[in-house]
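This document opens with one chain alone, in structure tokens, the form predicted alone.
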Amino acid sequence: MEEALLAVAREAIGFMPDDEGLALHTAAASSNARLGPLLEIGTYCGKSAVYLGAAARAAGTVLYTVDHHRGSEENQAGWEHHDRRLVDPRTGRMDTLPCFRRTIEDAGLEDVVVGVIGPSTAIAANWATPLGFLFIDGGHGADVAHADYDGWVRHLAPGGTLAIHDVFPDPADGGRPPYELYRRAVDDDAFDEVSVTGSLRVLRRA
């Protein structure tokens, strides 16, 4: 990953530490861009995007983002993970696009990452590409985190990626859904772990 993109993520907004964005980047990067494009769920402020948006251009395709802008309900106002810069003056509402904007402006990689605003699993259900890499990063509740697997897995490519980040096994280190959705992969025989790095979870489908 070029120094340069590498900056701008570190520098940006989010909560994915160094060594699980590199590996996210590294398995962006070796998924087969001849069965899709590449899709994320949950952007924030485009601290991932950045690692995966340099895989694409690397591969010669794009990533799809998708993201409310809202934020999570983990990013409300009295929440631990709230950040009142990205807090709308004019409506008290958190609005991360604004900074997601800059983010991949910033790194120049606005040519191949493609802001798609609005409720995940209405895009979903509206979908009719198939995917070569996928990344479930979203809301953290059960309902909303279960609706993105429901949603977005089907859209996958047999040979496609599938990452899942904030996957803990331990209780006491982090929040259930995602390492719930880690178990449903690994649990259905089409799915086989590739790697693991950290709270990251990288996945094949047969």
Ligand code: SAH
Given for the second form:
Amino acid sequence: MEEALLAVAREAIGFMPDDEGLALHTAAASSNARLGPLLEIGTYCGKSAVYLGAAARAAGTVLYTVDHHRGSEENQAGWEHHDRRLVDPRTGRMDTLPCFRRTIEDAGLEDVVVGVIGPSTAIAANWATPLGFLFIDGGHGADVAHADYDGWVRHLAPGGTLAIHDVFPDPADGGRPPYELYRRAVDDDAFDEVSVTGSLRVLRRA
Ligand code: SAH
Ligand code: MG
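Alternate state requested, the form predicted in complex with this ligand (shown: the form predicted alone):
Below: every chain and molecule of the assembly, starting with the one above.
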């Protein structure tokens, strides 16, 4: 990955360790862009979108990145992953959209990374474009995570790549829902495992 983009990704606020970001980049770069564009659920401040956007640019496609920009449960005030810098002083609510726009501007990826702003399930319900690559990193509550799986995996083209973040086989390491999605993909939907890097799982649809 290009040094300048890597520097922006590493600087950006977010929840993507560099080794997992690079694995995400490699997975996206190795996916078949002719199947369709890339789509990410869970933009936050655009950190993972830079790793993915770099791959999209190289492949001549685009990344759609979906988020309502109001934060997940664990990002709200009083929770473990709250960041006060991301609160809108006018309303006291989380708003990661300005931060996302700065990250993508700094990366020079505004022509490649397309923010889609709103609730994931509402967007999925009316989506029609087959995807070549899907990255699930949105809300980690059971209902929200399984709704993302139900809403979006059906849009992944045959031969497409599915990446899931925060997959922890041992419950002591983190919440269950992303792991449950990973199991659904492998056990119920016949995905093949391509790579494992930290909590990132990369799978391919038969
Ligand atoms: N990929 C990011 C981290 C994403 S954090 C990174 O690299 O740092 C999870 C994000 O999912 C939050 O920004 C939150 O606002 C978003 N989110 C959670 N539930 C959502 C939903 N139902 N619809 C849209 N976005 C959602
Ligand atoms: Mg994550």
